[in-house]
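Form predicted on its own, single chain, as structure tokens, below.
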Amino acid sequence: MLCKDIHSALSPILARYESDQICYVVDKNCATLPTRLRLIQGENSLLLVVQESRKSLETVQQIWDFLFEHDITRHGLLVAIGGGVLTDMAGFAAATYKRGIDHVNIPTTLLAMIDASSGGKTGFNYHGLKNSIGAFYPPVETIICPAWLESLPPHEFLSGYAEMLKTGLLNTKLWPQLLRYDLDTMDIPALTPLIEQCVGVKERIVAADPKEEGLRKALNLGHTFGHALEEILMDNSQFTMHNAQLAVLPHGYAVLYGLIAELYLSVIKLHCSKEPLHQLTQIMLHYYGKPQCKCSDRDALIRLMQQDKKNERTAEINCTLIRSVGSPVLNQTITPEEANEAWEYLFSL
């Protein structure tokens, strides 16, 4: 649901639940915003503020403990307000608490609006692997208010826009519109109809394949390579993104790098036109910069790709590629040698 006023969008949903059965889980960075938006009224509101950093079991346990502490029944509601890391963990907590309670997502970042908060994927990272524990558990509603984006740091904006570019590669009408958008301005009103279109593309795919048994795998474009980059850079890394010092590589940046590697393979294996690859490469070099990874990391990256949850067989690498913009090709098995070649291309840019 795209809206201008969160209060008016959320109120009819809250009316279905007893007031003492509604819990809010809020990212620490947004902790002052629920009151300003009149989402939480009165001193008795059940509010848990968590530090959104990494998707960990410890944070999920913190949410479970909060629900038990306040005697939330199976008829309760969990409202998650924050980025994609938070909505993923809160959704998993809701999916597993007393075999499932309702939850609502209110994404506050562009990445969460486009990707994490809709579609029903929930979970957390485990044993160093992205989203290796999770469940399909759709929210009763996702409320998207672009006004949240007005205070978004540039690296967060660009991270979300990378997921928009991924969605655009799956849709012939959307892709040229995204290429025309002026990233230098980060104009929210101009971006809003593009957000709506991206969400619409994802919703149609998810409706046709909610459990990722076929078509929904198209949404994994860029993620086999991207997740491996995220995992290898997860610990003891520092990144400088638009004058911000970050401890974790933003997900969207990893996806963008993964898109370039997988578009390269699309050209090599499926004879896709080189134009989308060149267009995306120019965007990367101008706005995102090169991945802060070394050629010596390639063996470790390939081992991580062989452990990806999307693989259908052990040690096999499964990717989504494209034959052309709007024509994804699913379940493409690539060899370690092909993966190595794609990494080499990416690192050479």
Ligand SMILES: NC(=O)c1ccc[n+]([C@@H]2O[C@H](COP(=O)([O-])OP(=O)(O)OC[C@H]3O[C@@H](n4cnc5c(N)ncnc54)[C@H](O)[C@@H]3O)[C@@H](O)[C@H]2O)c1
Second form
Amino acid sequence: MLCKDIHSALSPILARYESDQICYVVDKNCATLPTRLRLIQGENSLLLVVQESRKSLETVQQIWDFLFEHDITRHGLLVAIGGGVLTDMAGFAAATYKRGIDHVNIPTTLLAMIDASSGGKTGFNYHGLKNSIGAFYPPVETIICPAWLESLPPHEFLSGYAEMLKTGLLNTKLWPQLLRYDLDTMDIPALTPLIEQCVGVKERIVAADPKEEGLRKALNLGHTFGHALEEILMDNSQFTMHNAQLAVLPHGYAVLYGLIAELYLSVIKLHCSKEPLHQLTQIMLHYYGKPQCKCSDRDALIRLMQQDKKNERTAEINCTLIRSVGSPVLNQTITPEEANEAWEYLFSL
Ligand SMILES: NC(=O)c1ccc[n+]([C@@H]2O[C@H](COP(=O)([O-])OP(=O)(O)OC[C@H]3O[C@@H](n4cnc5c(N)ncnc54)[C@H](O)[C@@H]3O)[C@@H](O)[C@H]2O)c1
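Return the structure block for the form predicted in complex with this ligand; the form predicted on its own was the one displayed.
What follows is the whole complex; the chain from before opens it.
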């Protein structure tokens, strides 16, 4: 639900649980936003502030340990407040603790608001592979309050906007509106109706196919290439974005680069018009910049794509492509040569 006042949205949910059975698991960068946080959780609540910025088993364990330490029963509630990294891990901890306790997501990044905090995918990265351990476990509610975005750094705003662009490519009404939004302003009131529409598009797709057996694969547009890029850059990388030094490539940037590679394949394999590819390329060059690593080890990228959990068969590369904006085509098999050509295109821009 989209709301202005988190407290009034959350109170009726909290009323269903014993107060000593409610745990707050909060992203470190939100714990420093005291007014809003205190308003939500009160003075004496159980609060775990998560410092880690990667989705690791260690952090999931830390959340499990916190729940055990405070004797949370199967009737407890976990309230996750943070970006997609936090909500993915807290959701998985909730899914598995005592065979599952209820959880509520309060997303605080744009990316988490429009994508990660809804739809029930939870998990963490393992053996260098994105989200390779996880569960489908929807929250009892997702409470979206765009006011959190006021403190979001520009590169995180852009990261979330890239996932919005992905959603827009699946919807003919939304795409032109996203192209018209003035990204220079990062204006939150003007963005709010677009957030609502993105959430609506995702909710409708997930309701039709909660376990990703068909239609939901449309939401993976950009992710076969994007995940491989994230995985190859997972360790020992440095990125400079809008004057910030980052150790992790923001997920949305990887998705945007993946979208460009997959729109290129949509043009050559499905004869999609070049227009969306050109529109997205302009946005990338103007706001995001080119990929900061050329990833010269293409064989390693291809191997990562062949290990993607979305593949139907081992060693095959499976992608969602589009025939046109609003017309995704699922389960497209990509040969290593085609994948290589798409990487070449992306890195030549
Ligand atoms: N479960 C799903 O369906 C799904 C969908 C899309 C993406 N994801 C996952 O989401 C993750 C990315 O999420 P993300 O982009 O939110 O990254 P993130 O959770 O790492 O947050 C980005 C940064 O913003 C900080 N932050 C959070 N809220 C803030 C605020 N209000 N003000 C200032 N700083 C704030 C965080 O501490 C972090 O440093 C990826 O791991 C991706 O795989 C999951």
